[in-house]
Structure formats: structure tokens, C-alpha cells
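First, one chain by itself in C-alpha cells, the form predicted on its own.
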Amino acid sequence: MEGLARGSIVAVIGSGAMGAGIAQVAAASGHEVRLFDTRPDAASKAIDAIGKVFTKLVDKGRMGAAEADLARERLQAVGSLAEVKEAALVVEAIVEHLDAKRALFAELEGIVDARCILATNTSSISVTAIGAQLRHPERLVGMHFFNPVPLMALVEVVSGLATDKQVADTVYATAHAWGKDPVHAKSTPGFIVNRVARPYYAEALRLLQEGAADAPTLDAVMRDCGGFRMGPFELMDLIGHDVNFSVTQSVHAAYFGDPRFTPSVLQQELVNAGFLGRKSGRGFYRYGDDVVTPAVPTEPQAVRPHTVGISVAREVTRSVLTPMEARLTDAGLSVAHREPLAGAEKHEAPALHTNGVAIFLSDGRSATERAAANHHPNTVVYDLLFDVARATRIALARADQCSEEAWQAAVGLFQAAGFTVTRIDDVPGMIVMRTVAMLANEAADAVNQGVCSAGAVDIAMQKGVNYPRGPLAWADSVGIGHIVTVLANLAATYGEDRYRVSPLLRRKLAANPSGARFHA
């Protein structure tokens, strides 16, 4: 399928931040753009902004200056709607309600050629509700951006029920043209980004309600052992607490309440005090000239082990222990293979022991239930990395048996593979492995209602969000059938529907217990 022409005419409604981005990009990739609002001179202004972009574009060296020129000419800002009708698409960037929005696109019917292709940004509006109330709603789709629009790469192209796959795929095709990374979507409530995103905030909100560690220990482990370029603290306070927590709401209500997308009482706090982030000075974090920024607590140095023994199990994939290995084994350590703990089941490995403590990759229960069931009481858990070989920092937490004698054993042994050690309560699931758990489970569930596709869904993640890995393709790699473990450990542990395995994923590690992939 081809996209649009190029010097085809493309509309855009409405010059805000995402509309302007939009017609910066569209003018760029050689479509006559005409830009139009409501608000006198809006839509000229911000055509003087983008070509101040382009300047400082040329100037960087990332635009030719003679390629500036013609991408200035071929932005031209209209005073009625009228002035559109020769689009071959109109792309509407107004605001986010929907009986303006379906105002608007009756209206262009009346005004456009019968082969214009209609498309909304809307981040949330449901795409089939926006197109009801139309003659031809099979020329509806959602084109959604992401802000800011000439940087982030990702483009949902979302199916409302009665659109037509042409349509799609040609509005698919020129979002590729421009540059960008489309992925398809059906039309549901947060469409596959805003949805599947939800147990980032959600699960970081819990752990810091239940006292696993304080905000800026949970962000320095996101990002440090799992590999996200900012925590989901951070996160928050950057997008605003007013408008993160109202996206949730929406999720939530829209899924009939899914306890899966139960906003949180904390967040609720941060809102109902005017706490909202960055915006406002406050969030969970204070900012200003004379804010220091908070220390994250790590362990004293311990001594040293001189040994190290690993147990294996063959069911578990083996990219989560052999880097590991490496990485102890590059330290100096002296490793050697024995059999998993006496009386523990098989899926107990991998497990590392050193000075009489058994150290265990998370697997969805606290240490202090594993020394329970396994009659080890000097445990403890450590959290998954995003990549052992680079990681800085490693999270551990203790049973409440464990000794300190153990715990200090467990502490140097990371230490001296070169780690910083970083202790938090002994939570379920600790903080990386229940979060890209649930990220991957949303996700599996997305590809199981159809929503999108597996490639979709992990593209979408780190496109849309800059997740470091696709959540299918994480769950590749830690392997299926543990974060199926994960999963039923945190439901036994609350008993709470939020935590429910994808019958995706079942089906997957059902297929194929040793080796069940999303991606080949």
C-alpha cells in the first residue's frame, strides 16, 4: 500500500503544540500543509515558529538550507475551513472532547473531496465514537502522534469499527514516508501505548505505599537495574499528577473497572494537594535553585566470598544466569555448578550460594515465603537486570529469617562482581520483575483482544515511550513460563484479580513449556 503523494495538500486543524509539530513534519516530507484554529493568528504564529525550527535545523547541520526554504513555502496558515478542501488528508489536533471533535469532522464532510481521508490525533476518544455520527465513517482514522510530534518516532494508526483497511494502510504507509514508525491498532480505551503503560505508574505507586523504598531508591532501580531512561516517579512528575492520574481514571473507567487499572489513593493525595510535578514545584519531589537532589541509600562494603556455587534448572531460559555467571566469573570469583537446594522443587534454580546463603532471582514471592517453603531461612532475593553485563546497581531484599551473617555474604558477592548493592523491603515480586511482569501481561492481553500485534505492541513500547526492551520481547528473554510465575505468585500472594495471567500467555508456555517465544 502506498501513502499519500508527495505535494499531496495536507490539512491540519488546530496549531497547538501537537497540530504544529504535525504540519512541521508533514511540510518537511513534501506535502503542501495548510494549518488552521479557531484563534485569530494562531495558526501564523506557530507556521513562524516552525521556521525558526527549520533555521535552527540548518544550523545544527541536520537540514539542508535550500530544503528549509521549499519546507517554509509549503506552509500556508488558512482563515476558514473552506480553504481545505483540496486535502487528500486532514489531520484534526484539537481539543481532547468528543463532541467538538465530531462538530468538526461533520463539518469537513460538507467541505472535502469524497476521497480525503479524515484522521484524529485524539490520545483517548475512541476512534469508532468520533466517526458514529458521520456519513462515511470508513474514512475516519486515528493518526495518533506523539508529543514532541518531529522527534518521537511512533505513530498510532487506529481502526475505528467502520473504518476501511485502505484507509489505514495508506494513512499506515504515509506516516511511514514521513519517517515515523507506525503500528497498527484497533480502536480501545488508552488504544495499545496509553494502555499498556498503566502497571508502570501503577506498581511503582504500590511499592511505594507498602514501604519497599522511597521514591527516588524506586526510580534509581528502575532505571539502574532496569534499564528505563527515567523512573516511574520522575516520570510522573514530569507529565503531571493531574493528567497522568486522569488518563488512568479514563482507563479505568473504560474497562468497567478492571482492577488492573485501579488509580491510585497516592496519586489521588498528590492531586487533591496541588502537588502536581514539575509544573507546579511539587510532586514527589521538590524542585527549585535550592533543592538538593536525593541521596539513594546503598550497602556498606562487605567482605569479600572467595566462592560461589550456582544451581541450574534446565526449564529456566538461560539468559538470566548465564551473564550473571560471566560477570562473577570476570570478577575473580571462583564459580562452580551444583545441585539446587535440598528438598527445593526444580524451578527453584537458578539460584547462587556463597557462605551459606541462597540467593534467588525474584520470582513473585518475598524471600521471606521462599525461606518458608524451601526450610532455608538465610535467603534472599535479587531483582532482574535489563542487562547483568552493564548494569551499575543490583536490588536485594532479605527474609525475615535470614541472618546478617548471610545477608552480608549475599552483599559482598554482588559488590565484588562490581555491583551497587541497593536493599529494599522484602516486597513480592521486588520492583523490576512485578513491573515488567505486568507490562508484559498487558501486553499479551492487547495481542489476545486483538488490539495489535506482538511486533506491534513491543514497537509501540519503545517508540512511544522509550521502554529499553518490548515487553513481549522481555518476556522472551527472561523466558514465558517464569513471568507465568511471577504473575500466579503475586495473585496468591494479594488474591486480587489485578494480577490474572493473559490466557495468551498460558497458551504460549502450554504450546511450549521449555521454549515459548512471542518473537522467533
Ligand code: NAI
Second form
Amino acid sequence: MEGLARGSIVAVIGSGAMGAGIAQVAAASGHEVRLFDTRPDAASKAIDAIGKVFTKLVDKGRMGAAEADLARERLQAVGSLAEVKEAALVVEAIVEHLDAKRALFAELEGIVDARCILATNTSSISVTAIGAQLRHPERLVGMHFFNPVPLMALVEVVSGLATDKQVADTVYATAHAWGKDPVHAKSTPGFIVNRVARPYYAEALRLLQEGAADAPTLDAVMRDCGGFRMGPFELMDLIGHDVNFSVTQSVHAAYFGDPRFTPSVLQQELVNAGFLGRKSGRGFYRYGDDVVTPAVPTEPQAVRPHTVGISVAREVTRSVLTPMEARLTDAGLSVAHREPLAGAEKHEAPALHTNGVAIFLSDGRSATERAAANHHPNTVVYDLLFDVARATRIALARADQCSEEAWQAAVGLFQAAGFTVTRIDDVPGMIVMRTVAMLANEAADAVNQGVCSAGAVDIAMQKGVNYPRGPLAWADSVGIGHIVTVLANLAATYGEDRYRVSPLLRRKLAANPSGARFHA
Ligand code: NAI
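Can you return the structure of this protein in the form predicted together with this ligand rather than the form predicted on its own?
Okay, now the whole complex, with that chain kicking things off.
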């Protein structure tokens, strides 16, 4: 499928942050652009600003001077909608109100040619609903860009119930030609990214509420252990709690109150207080010149053990344990392999053991619960690491029954392997493991419900919100079986439908218990 012809006219309606970004990208990709805004002068001011961006890109050597001049000349502000008559594609980026969008498209239908594609950049309104009153709803499609448009590669191409497949395919090919990474999605609440990302914020808020750690510690663990570019609290502060809370509320309402999407009272209180994040000078963090960056607690230096035993329990994935073993060996520890204990089904074999402490990768139970189940009080659990070989930090939780001596042995072991050790309270599923399991669960459900493909959801989360790995590729690497175990344990502990396991995860696992994967 071909995209729009280079040189064809693209109209952009609304010249705010998003519309201006879309106009910039379309012009730089060779289209004649008509930019319209109801605010007088807004479109021409936006074009002046885009011209300055082009100049900066030329100064930085990222765009040729002649190319920049041509791109700038392709941008034209228009004073009436009638002037978008010749457009092959109209992209709408006006206010996020259904009635305003419907009215705009109804008017556009009377102006543009029958072959013109109508696209909406809505992030939260049903594409089906926007198109419902059109004479030709089949030519309306979602073209959902991410902010800032010139920098974010993702475009969700969203099909409503009536959208023609060819229209969606043309917009997909066009986005691709514009240097973007498009994905197809069905019009469902939150589309892909705003749905699948919900647990990233929600689990963090729940962990904070349960006292797992404070916000700076949770952020540090998500960055240093989980490989995320920004921790959830600093990210929510950046997005703005009013915006983030309202997206969660709208997705929750749109799914008729599904507990998977339940908003957080903690975040509601921030909104009530007007602590909206960076923009108001205070959110989870304070902002300003004299603010000190909060310190992340780390364990003091413990005694270095000499030996460590490794035994692979049924549920511990080798992809996690093998690089950990390499890291311990490289640190000069003597590593002994041990057979899992007899009856390991009941009393699981510890993954790592040193000086009497059993150390497991989190499986969704607390260390305390695991210690009780195994009749082994000296139990410590560790959180999932994105890159075991390179991680600088590891998060540990200690069973309530664990002795100080045993705890110190676990701390000393990971310190010997070069980790900064951060202790968090003994909450089920820890931080990264719980978040990744929930992200993978939501991603799997989106695929299961035909919203998008497994490939699309992974691209979307990497390109739309900069996750270090797609959630389903992550499930592959940890092991789908382990993810299911984590979720099932969380469901058992909390007794909440929120943690119900996606049928697709269970199906994949049942079909291939030892080698289930989403990606080849
Ligand atoms: P904005 O408020 O910066 O810009 C909207 C512009 O549209 C304003 O300049 C306004 O004067 C103009 N406008 C309003 N009604 C109009 C009409 N009937 N005809 C022509 N122009 C009209 O908003 P922003 O942030 O650029 O968002 C625009 C759209 O993009 C919204 O639907 C939003 O949901 C969506 N979106 C926003 C994202 C973001 O991060 N800001 C991300 C993805 C989508």
C-alpha cells in the first residue's frame, strides 16, 4: 500500500502544540501544508515558530539549508476552512471535545473532494463516535501522534467500526513515509499506549500507598533496575497530575469501571491540593532553585561472602539467573551448583543461597509468605532487572522472619557483585516485577481483544512512551509462565479482579508450557 503522493496537500486543523508538530513533519516530508486555526493569527504564528525550528535544525547540521527553505515555503496559514478544499488528507488537532470534532468533520465533508482522507489526532475519544454522523464515515481514521510530534516516532493508526481498511493502510504508509513508526489499532478506550501504560502509574501509586518505599526510591528502582528512562512519579509530575489522573479516569469509565483501571485516591488528593507536578512547582517532588534532590536509601557495606550456591527451581527463569551467575562468578565468588531439594514442588529450591539465606527472584508473593510456605525463615527476594549484567542497583525485600545475619549475607552477596542494594518493604511482587507483569498482562489483553497485534503493542510502548523493551518481549524474556505465576499470586494476595490473568497468557502457556513466546 502506498502513502499519499509527495507534494500532495495536507491540511492541519488546529495549530496548537500537536497541530504545529504535525504540520512541521508533513512539510519536512514534502507535502504542501495548509494550517488553519479559529484563533486569529495562531496558524501564522505557529508557522513562524516552525520556521525557527527549521533554522535550528540547519544550525545543528540536521537539515540542509535549501531543504529547510523549501519546507518552510510549503507551509501556508489559511484564514478559512474553505481553503483546504484541495487537501488529500486533513488531520484534525483541535480541542478534545466530541461535539467540536463532529462539527468540524461535518463541515469538512462539504468542502473537500470525495477521495480526501479525514484523520483525527484524538487521544481519548472514540473514532467510531467522531465519524458516526458523517455521510462517509469510512474515510475517517485516527492518526494519533505523540507529543512532541517531531521527536516521538509512534503514530497509532486507529480504525473505527466504519473505517475503510484502505484508508487506514494509506495513513499507515503515509506515517511511515514521514519517518514515523506507525501501528494499527482498533478504536477502543485508550487505544494502545494510553491503555497499556496505565499500570505503570497505577502500580507505582499502589506501592507508594502500601509503603513499599518512598517516591524517589520507587523511581530509582524503576530506572536503575527496570531500565525505564523516567520513574513513574517523576513522569507523572512531568505530565501533570490533572492530565494523568483525568486520562486514568476516562479509561476507567470507558471500560465501565473495570478494576484494572481504578484511579488512585493518592493522585486524586494531589489534584485536590493543586500539587499538579512541575507546572505548579510541587507534585511528588518539589521544584525550584533551592530544592535538594532526595537521597535514595542504600544498604551500608556488608561482609562479602565467599561462596554462593545456585539451584534452579522450576519457576525461576534461566534468562534471569544465568547472567546473575556470570556476574557473581566475575566478582570472584565461588559458585556451586546444587540440585533442587527433594520435594521442590512444595519447598521450592532457592535460586541463590549463601550463609543460610535463601534468595529468590520475586514470584508475586512477599518474602514473608514465601518463607512461611517453605518453612525457611531466612528468606530474601530480589526484584526483576532489565539488564542483569549492567544494572547498578538491585532491590531486595526481607521476610519478617529473616534474621539480621541472614539479611546481611544477602546484602553482602549482591554488593560483592557490584550492586548498590536498596531495601524496600516486603510487598508482594516488588516493584519492577509487579509493574512488568501488569504491563504484559494489559498488552496481552489488548492483543487478545483484537485491538492490535503483539508486534504493534511492543512497538507502541517503545516508541510512544520510551519503554526499554516491549511488554510482550519482556514476558518472553522473563518467561510467560513466570509472569502468570506473579499475576496469579498477586490476585491471590489482594483478592482483586485487577490482577486477573489475561486469557491469552494462559492459552500461550497451556499450548507450550516450557517455551511459550509472543515473538519468534
Ligand atoms: P492546544 O490547545 O495546544 O491546541 C488546539 C488548537 O486548536 C488551538 O490553537 C485552538 O485555537 C484550535 N482550535 C480549537 N477549536 C478549533 C476549531 N474548531 N477549528 C480550528 N481550530 C480550533 O491542544 P493540543 O495539545 O495541540 O491538542 C490538540 C488535539 O490533539 C487534542 O484533540 C488532543 O487530545 C490531541 N492530542 C494531544 C496530545 C498532547 O500531548 N497534547 C497528544 C496526542 C493527541
